[in-house]
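A single chain comes next, written as structure tokens; it is the form predicted alone.
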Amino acid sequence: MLKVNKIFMVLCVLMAFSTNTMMQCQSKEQAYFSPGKLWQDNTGTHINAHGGGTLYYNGRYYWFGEHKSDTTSSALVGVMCYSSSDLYNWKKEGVAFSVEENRNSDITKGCIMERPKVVYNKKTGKFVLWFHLELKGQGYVAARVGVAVSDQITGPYKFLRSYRPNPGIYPANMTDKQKKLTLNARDYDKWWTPKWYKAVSDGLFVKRDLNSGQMSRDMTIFVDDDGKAYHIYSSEENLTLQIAELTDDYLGHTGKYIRIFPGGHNEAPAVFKKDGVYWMITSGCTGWDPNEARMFSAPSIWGPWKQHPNPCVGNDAKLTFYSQSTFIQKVEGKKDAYIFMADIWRPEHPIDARYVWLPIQFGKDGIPVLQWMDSWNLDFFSLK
């Protein structure tokens, strides 16, 4: 009886020893960013918060992002949340949207959802929440944007619909001249042809997919100054960005939109605005693959948008340090702070993917400059 009383103490203080040791590591507070590491939440677990974006409110950061499994970006589970006062360290704050398991719904378990954003609503007092949706089973076919709404920032968010934007309506900066132009998108089977091109320009997808809606993939929410929200995406068969004008209550589509750089092959984009100027950077379009970073910029968010060299310099520049941008995200309370925030995919293990936050740099002419960096804090913001 003695010799059993000895092992069960040693049984409590190894289980004592081994519950302080997991506290220590699910508690251990970091102050600087580590791009392309793992990142742990307060549990301990590597941040499942992939495509995601930021909000601030009430003094708290927001991360929502797509939880990704082991072997599958299909959306098993939906979109996950996270807060921080610094940045640095996240609170798991659990599923803010989840897929449903009705089969007949456009969220049902197994379709595709990414690029999740949340903004808050002034007028309304509601945070709403925007994603790219591909019904399941469909591949890319769909394209659509889903919205979703919730009187709390951590959710849940109730599911209101999906669809594509602004069925019958020709973009604000589409001619008369080619709104006339007879284009059949059959007569184009071969693309990246000069005539191609020219049809791609003149609206060729945004006839074809006039009463059904312009396609939406990847995409961001920028809300401006005065409240103005916006809807920018990937449109016509991710050819062309188009940029289009939420509804006051953030919900809906107004009607008003326009295509930049036709024909281009832009996502992932990112938007953040400075000094009055609009600013976007984006990628080009490689599947899973890195690339080459884009960058735009204009004085009103209706354009003209003018297009930059890549902002990314150094080493792996030319694939932006093997990652794809998803938000930009400003510093509160430090001037001209702004965070280039993007995803290094990992396809072959989902879960597995990375982050990348860097700072966003200005060159004399005031022009965006990302450099990697191993390892940084906000004070470099305050050492500029």
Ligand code: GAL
Given for the second form:
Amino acid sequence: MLKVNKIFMVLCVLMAFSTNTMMQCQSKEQAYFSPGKLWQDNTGTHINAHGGGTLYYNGRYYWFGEHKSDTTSSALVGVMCYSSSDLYNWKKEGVAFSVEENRNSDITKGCIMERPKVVYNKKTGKFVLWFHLELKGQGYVAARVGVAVSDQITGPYKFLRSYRPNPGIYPANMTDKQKKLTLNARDYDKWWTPKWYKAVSDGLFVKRDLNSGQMSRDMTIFVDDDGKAYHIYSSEENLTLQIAELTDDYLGHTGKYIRIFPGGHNEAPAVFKKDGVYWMITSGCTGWDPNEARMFSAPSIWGPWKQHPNPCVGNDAKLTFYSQSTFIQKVEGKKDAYIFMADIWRPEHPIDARYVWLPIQFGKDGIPVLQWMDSWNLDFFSLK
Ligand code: GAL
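Switch from the form predicted alone to the form predicted together with the ligand and print that structure.
Time for the whole complex; same chain goes first.
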């Protein structure tokens, strides 16, 4: 009898242990966003998809972002994918795009792979992933964009190439006079002087990089209502934003591009369109440290773009609530509902970087406003 009791007790302990372990492994269903807090996926692990973007496809949202490790921001894994039907609860789909072991590959393990964005091409039925690539061991010198493609949204994405966009082609909004100027970077080694500003504005770095293609670092991809896609990126030593048209299959550049806010030092572009107006939120250039967001609008992707005040209001508005923009997602099925997505970087422990998702509110004259919220959910959009 004693023996049976003992076996029963051991069984009970084992059951209690396994239930507890299961509970630890499965996160609770969430029905709200908690900006800046740890955000667990369905396995109970903090979501690892930084500098990312989302794509709505067939009734689900897919979140792609940089996999970060605990000790380095360099890519040891690649681009992660998560999926969700409600935007709060995310299922880990795994590595969508992997770094390669081959040391001669552009995307060899240890390269820098940042700000991945996936778009769906209706004509080809393919998913296209664009990202900022820096070659291993070269810091941020390469300044390239990379492109990969997949038949399935969750991957695996196949790497096609990396390059600097539009070699040999001048931006559409550079004047003939500017094109004819001879500007030599060596004559302008002292930055931020009026003479230097003028030269930057006239295309100092466009000319320097004309043959190799334009520098391309922080980036996003925007798909317009007519299906045309655009690559928007920090170029010209991060001083100037460029907007470049992609080919119909979204796999390359057409050669048409413009430059905006020369010398404006904009990074981390995130774009959305509402009532025919294109809105863009960016950050300044202070690396992993937060700074004050900037906002711009235009009646056409080709401009004219105009600058507005910082969209953030309230405490820490001047530091974008300690975060940096990465993407803006429209909430399907809700009117005028857009989510501003940003990263709170943790360069000492990159894997611990946090996400800030906030609703975009529209103030006077329909101007976007961002306000901090400790917690909120999608009902916010119906309450307006
Ligand atoms: C940030 C940029 C990030 C990353 C970082 C490196 O300004 O937005 O994507 O490149 O600099 O310092």
